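Okay, so here's just one chain, in structure tokens, the form predicted on its own.
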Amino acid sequence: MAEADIPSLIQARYGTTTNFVATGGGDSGGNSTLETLLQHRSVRHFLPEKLPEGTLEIIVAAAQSAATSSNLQTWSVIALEDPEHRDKAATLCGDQDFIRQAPLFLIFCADLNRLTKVSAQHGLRGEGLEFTEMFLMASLDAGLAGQNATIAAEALGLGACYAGAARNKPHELAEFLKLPPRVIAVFGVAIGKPDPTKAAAVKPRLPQKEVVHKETWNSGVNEGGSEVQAGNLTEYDVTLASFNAGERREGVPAWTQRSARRIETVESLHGRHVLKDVLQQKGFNLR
């Protein structure tokens, strides 16, 4: 891939002309990696084809290549390939058909069970496992592994879609997967060969000027403050509206409105409000 393509891919990621020069500082050898990253899109339509032999193992190896805090490796993954199991998981994860369609559904879990056993093996207390820090660490480890797995799948020409709805019915999913104490599903990733007749587009993200703070948090006190942020968000509403129009998606609320609705009530959490209780039931007695 020619280096000149990188700026156009970045422009596509933001859905508009960027206000920075995207030339990069490295050689052209890394451009294939950048291309994979910049062209990520959520694929929700898959062909009914099994993955080639060894694909799961390659994806998991890539996942295990992700950074892990103190090399504690506080995550595990459950691979669902059986159609009946994927159907059950789909029902529990927002009843989403793309999970049923995909030949592989990976459920990434925060896993403190392994360290619980390691601690007992050496006759130690494992008191640190009772603190919120360890659950956060396990969730971050799982997230990093899941991102690596997704990138690996896309590098292999496959498509992927995350499923945060793995937390919609956390107790029921834990029972179905037979998760041991101190293991909880945090998200899923559906993987398969994309259906070329239903190609997904690259969805624009918030402008960098809204998410990047240099050196310290930029409150904008001397630069317009809240008005600056309001302008950034209005700009993004317009950009995303243009994207949705191009995708022939009618009646989609503005991003700010949709986001506000997503957090408006307990019901907006789609069942995830019980997660704290489920964590306690699963032995995550967090302090």
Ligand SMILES: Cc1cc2nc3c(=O)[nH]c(=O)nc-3n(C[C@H](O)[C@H](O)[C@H](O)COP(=O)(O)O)c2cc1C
Contents of the next structure:
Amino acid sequence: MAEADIPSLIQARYGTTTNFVATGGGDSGGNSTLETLLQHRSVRHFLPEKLPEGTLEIIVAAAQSAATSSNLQTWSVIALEDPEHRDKAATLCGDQDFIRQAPLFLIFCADLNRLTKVSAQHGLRGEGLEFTEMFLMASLDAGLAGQNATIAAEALGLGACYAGAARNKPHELAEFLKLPPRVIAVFGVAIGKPDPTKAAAVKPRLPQKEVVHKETWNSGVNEGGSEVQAGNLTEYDVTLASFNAGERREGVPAWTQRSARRIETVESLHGRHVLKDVLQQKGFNLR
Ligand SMILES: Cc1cc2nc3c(=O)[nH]c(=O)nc-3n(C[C@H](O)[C@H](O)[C@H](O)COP(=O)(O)O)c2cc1C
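The structure above corresponds to the form predicted on its own; please give the structure of the form predicted in complex with the ligand next.
Below: every chain and molecule of the assembly, starting with the one above.
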């Protein structure tokens, strides 16, 4: 990624000038970790180049460096490099071409299979594994690992894009990947060298004042009684519309409208509504 100073990266992240100072108290200039984080953008166009030797290993080491609940490490990852496998996975994951293009597709799984065996090894019941808490824990662990992997890839100058569509056909994907009981794919991350002719831009986020609540939940009503949240969301609709116009994305609905549509019906879940049943079939008998 190109070098840039923190204030201008913050401005790009919000798509507007901000009325706060973001430094962490010290001089955050030249902090490559912050620069990598702030420059994140999903990359969906890759060069057809293999990754250098050792890339998978360093990315996985970074993923395993993430914090993990009680050091239980309730996740596993499946690395797909074989073009035929990536093609099949792409088809199962929303038929998304960036998965076919990327030389590496990592599928992060919530893995309670390992602890099932550990319980048996010690002649213990493993009753805790049957609770929603453990599935949530495993999904969180997988998410943290996946984010570390993504940041590691970006720090190496690679591009990445998550694929939540790994849950579109959870049963079929589990079969294809030969997942054992109590292992389920929660998301994928496609990684590769970004195609410079199709560079992705930093997408602005909601204003901080919309997502941060200080000390207790903010009721969202200001002293005059008007809805603060509605104003924040309108502000973001305008910011994102201007970003989309700059990206020549015509006809994209406002963020609020697009988001509302994304959750409108069962169909808008793209097949993921069966997840509870698939979890049950895969041995996650969640209580
Ligand atoms: C868990 C997760 C799943 C995602 N799934 C997909 C996906 O299936 N296809 C896709 O094109 N982008 C996917 N994304 C990328 C988001 O669309 C993207 O992060 C968001 O629009 C913000 O854009 P940015 O990453 O460029 O900042 C996913 C992101 C996350 C965190």
